[in-house]
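Just one chain is shown here, as structure tokens, and it is the form predicted alone.
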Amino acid sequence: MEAASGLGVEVVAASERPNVLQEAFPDTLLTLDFQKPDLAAQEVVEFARSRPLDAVVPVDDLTTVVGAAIAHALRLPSNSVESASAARNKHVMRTLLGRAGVPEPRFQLFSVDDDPTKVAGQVPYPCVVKPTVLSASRGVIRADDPAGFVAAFRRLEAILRSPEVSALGGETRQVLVESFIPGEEVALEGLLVNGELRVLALFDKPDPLDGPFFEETIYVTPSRLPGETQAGIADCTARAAHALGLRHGPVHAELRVNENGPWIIEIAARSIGGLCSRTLRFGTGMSLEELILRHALGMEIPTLERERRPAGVMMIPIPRAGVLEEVRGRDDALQVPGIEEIAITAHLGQELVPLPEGWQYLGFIFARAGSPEDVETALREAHRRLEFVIRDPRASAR
């Protein structure tokens, strides 16, 4: 909203939940089921025809097929709602990239019906065992052994059959299992341009994501690996948008890189989540967001240069479950050399659930400075100082 602003743009948002100001602004707020796109785009086309729209831009996961629909009935240039929903679906975007041939892990998929005692003995160890359909690695879990499967799989099952999950509809019954890729992790940021992928940024993740659990912890850029295994993971990641259909707009991709090369993990028809599009500027200032709004509406774009200095992002992980009373050190974390911004997106008083159950984070640590290395010796030095109290409510119920 605040790129659009900027460059003069009107928008109308669209969610999946009434807004209270609705009524008051029904030329810039719409409400549409998210979970039936084709119905949403009738909606859409209906209110187009007195307020033209030029461009769609999905913001996250659960936007990206229904912005493709609506984007398609509008014959405005967009993914395809298959190649949006390939990405969407872990197992479909599976199945797609073993038959183009791109570096993926082996999978197999079963429903949350299955008894996992039985299961257990036909999955190879180790295994991330995951959900097809959620995003922010929730219920990712790792196994090593039947037992540990068997553990992973009802924490899964008692996540997908939760009130809230089981709302977005049949795929929430499904549960993927693929073989464990060791390795480095890394993010690629990339921008689809005619089918022709422009690599934004790739961000190393300094700490090792082995297990049981998925949080990622921080983002660095640029990369620190050699120039010829960026080529490989920017390459391996072009494949994967084509093996999926996907030719327009933003894409995230995590991969892994190990001696083999490396191989994709997902790949979403989105921009990064959360508040990390913040480490990223291009040219004199421009945000990730300005640069997708003027893609998508065919305006100029200046450069996708990214600016020189490195920077990163920490994403505050939730220690422990509990409710919010307290954060502390904030102002002591803010001196820490190289720390720009430190936000708190958890409220006071907010119940905190961790990984693998939840999927939110306690806030944002960002940095820039001379080098990646120095970038994560701050973030890591801003989270040592920060504390947060958390109670736990079933000490309060004694």
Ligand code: ADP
The other form holds:
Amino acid sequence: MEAASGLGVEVVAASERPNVLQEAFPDTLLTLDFQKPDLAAQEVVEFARSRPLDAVVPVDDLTTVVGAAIAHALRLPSNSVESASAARNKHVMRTLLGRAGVPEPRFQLFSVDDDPTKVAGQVPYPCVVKPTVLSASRGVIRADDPAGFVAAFRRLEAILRSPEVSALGGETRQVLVESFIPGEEVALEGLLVNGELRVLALFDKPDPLDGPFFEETIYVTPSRLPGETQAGIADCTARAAHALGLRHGPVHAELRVNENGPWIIEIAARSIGGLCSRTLRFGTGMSLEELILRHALGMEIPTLERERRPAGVMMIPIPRAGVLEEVRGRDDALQVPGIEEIAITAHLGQELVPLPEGWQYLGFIFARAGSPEDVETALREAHRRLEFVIRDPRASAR
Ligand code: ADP
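Form predicted together with the named molecule, following the form predicted alone:
Starting with the chain above, the whole complex follows.
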């Protein structure tokens, strides 16, 4: 919304639940059922008769498919519904990447109704058990042996059978099992322009992500990997986008790199999540959101060059379950050289659920410094100075 107002662009915001102000602002707020893309598209076509729209910009994982359907119905440029859907389901994604020969883990699909003690003998070890349609590493669990596999499967099954998740529909019954790919992990932020991948930023993830759960923490850009490796990562991501049929707008890909080169863990048809985009500035201060809006509207994009100064973010993990009571040490953490901002997004009194059941962070720490190493050091030091007072939920019951 900020980027749009900076550009003088009027926004009609669609959400799944009615906004309390909708009656007062019927021209700028819409309620749509994101689970029914065709119906949502019809409704927007109707709306656009009196209020023409120039672009459709999905803002997260949950809106890529409905966004593509709406854009298609309005004859506006976008990814195809098929390609957006393929990027939304990890099994469909794996199948298409496999057909195109893009390096990826071996995979098998099971159902929550399968008996894990029976299938434990059919999967490779170590492996990763995951849902096909959730995100933020929710329900993603590594297993090293059959006993670990059965435990991981049952833990994921409980998440998938919870009322909130199962309400998302049939695909939440799927359980994907992949071979575990060792190596360093990176995230590529890109923009597809007429089917061609333009790399906006490559982030290193300097904390090892070896499981059993895969908590995102530090992202630092530019990457410290050799130029040739970075080129290989970009090439692999471009092939992945092509294999799914993605051609338009932002992509966010996670890859692992080892002695056999880059491997696609995942590619999504959206930009980086949470508040992480605040690390990115282009040209003379343009935000990622402005860049995406300019592209969506066919406006001139002055540059796709990221500002040179190294930058990073730490997604502050939830250390344990409980209720957030207090956050201490913020001022002290802000004093660390290089730290620009600390955004605590969890609210006091919030019940915190760590991975693999949860999907949130306590907040975000942002840093900029002269080198990627200094960015990383600053983020770690600021995090060390923060203290989160978390009350055991059982203590409150007494
Ligand atoms: P989500 O969409 O929920 O983030 P991903 O499939 O991207 O789920 O998995 C989350 C994280 O789990 C990845 O970023 C990676 O660190 C780890 N991971 C997932 N699959 C594999 C795999 N096959 N091998 C190694 N690590 C994996």
